[in-house]
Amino acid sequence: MRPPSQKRLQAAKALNQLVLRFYQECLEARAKGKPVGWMPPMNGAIEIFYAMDLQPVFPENWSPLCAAFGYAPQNFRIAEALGYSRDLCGYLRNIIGYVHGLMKEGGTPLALPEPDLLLSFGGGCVPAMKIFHILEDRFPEARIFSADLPQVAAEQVQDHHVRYAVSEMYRLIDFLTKTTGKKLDYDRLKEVVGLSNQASILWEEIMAYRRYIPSPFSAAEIGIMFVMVTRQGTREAVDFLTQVRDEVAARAENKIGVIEEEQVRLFWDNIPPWYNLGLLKSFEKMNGVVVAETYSSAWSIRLEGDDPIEALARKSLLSYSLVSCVSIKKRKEMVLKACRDYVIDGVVFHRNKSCAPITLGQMDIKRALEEELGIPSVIIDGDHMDERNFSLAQFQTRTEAFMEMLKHKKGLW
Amino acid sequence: MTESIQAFMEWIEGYPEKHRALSLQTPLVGYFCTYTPVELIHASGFIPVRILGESGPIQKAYTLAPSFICPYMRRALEKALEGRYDYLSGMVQGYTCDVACGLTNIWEENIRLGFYHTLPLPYNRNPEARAFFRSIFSELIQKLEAHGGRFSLEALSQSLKIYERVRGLLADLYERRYQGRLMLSAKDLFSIVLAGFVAPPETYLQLLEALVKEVQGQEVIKAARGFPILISGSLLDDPKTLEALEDLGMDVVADDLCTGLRSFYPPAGEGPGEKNDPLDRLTDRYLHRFPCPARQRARDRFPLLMDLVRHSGAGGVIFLLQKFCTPHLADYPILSEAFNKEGLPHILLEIEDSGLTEAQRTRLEAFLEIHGRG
């Protein structure tokens, strides 16, 4: 008898509520006079913000929502009319278009509050830094913290990199104390970092269940990553992930898969196309499931040790490099390991015009997959934000041929 | 004069053979970006040489890098895959743009050299950033020593002296150009700067000193040669582009190019560091050098560009970018608006291959027609 299937997780509904609540909370914070700080994701500032009772806002995370709500094309038009080239990252064009257009006009069901603080980053990718340079001009009243973080390969992190990242954390805390009048309670920070660590452990547990055959959920549920981006360090994130973990565990144990007959297991590399996450599910009609992706292990970084500041510094140093071209070697190692652990049959490389840092190195990983594991892969040209750089016909032709080839290889065709 | 310039041209046109011959005696280390501390490489007993992309078709590189990164990086990869740089002992790269970082790592996966090293450069200028700078310098020195280099502070002082002298002479040439006292074409001056990336600094210094001597003997004010312009942009490794601009009726009076002013200005470090501590002087220079958009905000770059405009008498600006260059493209709208407020005409050109396309020539002619013939 075939195992039962159930496409979506029940937790997906809870996630929708959580997303709405977060953005409502951001607007309320502004209304109540709670300081609002805009920052890039994947660095330890989020935990410090929650520990100091400040409101973090992530313009980068706002972009997938704009893509989902259909705001992105309008945002792009405005940014491009201002002179921002179509060759620039879609996250950059989207947020710049938004802050100069819809944000001023208002009237959208969800919106971003104006920033009191801008954590303008060096470190991370260049577009992420440039977004904040441009935002500084749009919000001249905001207080600016010019943050720095060494761009170093994960496998090459040494004490002096950590020391510098730690000194930047302390400088940030000083800045926040001076500008907001709020003090950091060290015990509260420990608690927040503890919660953040729990979220990372839960994330890894949840991902590990995808090793089951059939996989209990697919990449179409990538939205759960929202809590890792915006809620790390909160009880809400831990509660939500616990709920997801329990649901996923039950599905795995009861052999409930995403589709009735899971024949082909796929890995997706690079940021998904936020304007059409349905593409990740399009493999299902050909009995394929995307069971792992680049981000599967990127959020599992532990926050351990006695010193929460150092733990945050270490996490910040690893986050960007592990998913980008800063650590091609480490990334290759991670993708190959994931392909073994998740019993992957084939890999889909999204050659993403909006993200050179993740796209660079894909061809080396592709070759290593073929040579070391005999795993075939396919390249899809696209863009994680800008649908104009994506061709559905090319996607369908390539993925259908790829699936046929994989099935043939497994003797299923 | 023609003879002196010929010596620089020989380096640009014949550097691969010269490098191959040099590498038999002294190891060579390649780099892409001018934020790479070449002084440390030199002081450790290596000859630092910049990787140029040049022109030519891209075939092999397509299998390793996407088409939406700058043509310079793709062509450099193509040359490397053809075996052009097999004489290098290693590659050192300062993290500035994402693509240079990624390509260094792709080279490492595909081009077998003795070693690769990327420096995570700080963006800030506070005491902690200075301390971090010294740590990453030590890390690089250790790497160079592990691959046959020998470093000493005395050697670094000596290297700084050479590079500061080279940069000082280039700054003098530029100053003469600002004052209209330089009889060199933009193409020739650019070629002189470009040769400095591929010739050993001692050799280059000699060539430069000989040239400056000649220039000093020509105290004439040159006649206006066209519409005076500032070129602001990314890496340019083809002197012909500047020749084409001059042929159209432009007089390049100043530049803010990665292969121009930004590579040598200011000649020495100015900052709080101890002047007799070579590592402090080095740190000062990299923290306070003429900034690349990959390191600084558009609004901080704009006053520096306006200084160049005023000092050189430029009547317009050409943004000349490698296609897909994120740092420059991201600064462009803010700079463009700021120049508009100053009433300074400007035009954006993106380089896809070497030289200018016919469409770009037509746009430049129209630009001149509107702004340059007054």
Contents of the next structure:
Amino acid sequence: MRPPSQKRLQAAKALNQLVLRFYQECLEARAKGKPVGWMPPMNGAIEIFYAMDLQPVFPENWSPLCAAFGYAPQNFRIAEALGYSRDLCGYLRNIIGYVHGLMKEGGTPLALPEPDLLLSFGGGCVPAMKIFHILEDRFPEARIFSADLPQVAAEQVQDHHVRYAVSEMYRLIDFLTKTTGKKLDYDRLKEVVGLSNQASILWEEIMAYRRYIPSPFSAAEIGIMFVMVTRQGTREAVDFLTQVRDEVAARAENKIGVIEEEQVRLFWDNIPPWYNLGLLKSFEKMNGVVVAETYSSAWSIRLEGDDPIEALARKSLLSYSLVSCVSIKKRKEMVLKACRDYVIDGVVFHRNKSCAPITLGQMDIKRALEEELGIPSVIIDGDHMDERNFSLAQFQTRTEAFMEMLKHKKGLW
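Show the same protein again, this time as the form predicted on its own rather than the form predicted together with the partner chain.
Partners and other molecules have been left off, which leaves just the chain.
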């Protein structure tokens, strides 16, 4: 039986309304004739869209919602019937199945509007790029913008990479101006980028409070990340995150943890299982709390400086480099640092069938954790989108044995 995925942060309870409002806004935009653009998340296009009063839509972000609402299995069946292998990324298979199935049929409480524009940024993982190539065939009327961002590791980004990314941002603005008739107001863009920077600062503050013992909230509530994907550059995101930050700060200062007695602090590596975030709470019955994870690290990028275009160009270069396009050496450094910062007792490696780039190197990181920090870990086989690649019995058997071992190691068992 699935553990319930209930929200314990009061501020996070507003998340459902925020999600609903975003997708209603997307559909209304289409109905009102406001240009709708589909794009990957984690790049500077979202701020430009909000500054130009265009509607951004994120098919990758739509996939976790489909998993949470139970639409994903039907979408997978349709994608596989079209010839897409079950071994491909779950995000890719879900959106392909959706645009060829439920999107045409209608009848779902939430839905995506058809795109007027398709933006492919040329960066990120291969499936993120291939999704847009496939969508071009499904929506032949949409105007297409293909950026040419270089794939550079975050620590190797140099000035000439930034200059090239800036030129691509200006090319995007020219494309949007010509295809939509809307002009960019640079004062408005500065305002939007300032709001986006505020959201990143708040996000980092919220994550920092999780270092407190006991932790004021867990990975099971990481759905608040929705605002960082869809609402960066808006007052709505800043107001929501301010509420979350204030509540988390109060809980940390008053030593109010996720559970009554936090004994074991855990780190989750890889994308969580969107179809059942309640799994992240299953450790709590044995006094364990998942206090940090890999996936939330890419939302703290600052957008500072006098030039908002350059700030967005840097963001576009760095975002994917901090999640899926990162070397094993860098990933190992990031995981070990997080384990030190968050006083981690044990690490759960999600061997994610749907995401090879993030799964690659887990054995090296596991070995480094043991040798350099003496931190044990366990590997869980699964998939962040496709529940068919997950066994609840295996998960329970491995995690319960792991928790027993960690508690014995700490003299608690």
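Bear in mind that the values here come from a model prediction, so they are computed numbers and not experimental data. Definition used throughout: the rigid core is the maximal C-alpha set that superposes within 1.5 Å between two forms. Positions refer to the first chain, counted from 1.
> Take the rigid core as the frame of reference and indicate whether the C-alpha of R331 shifts by 2 Å or more between these two forms.
Moves: yes, 2 Å or greater.
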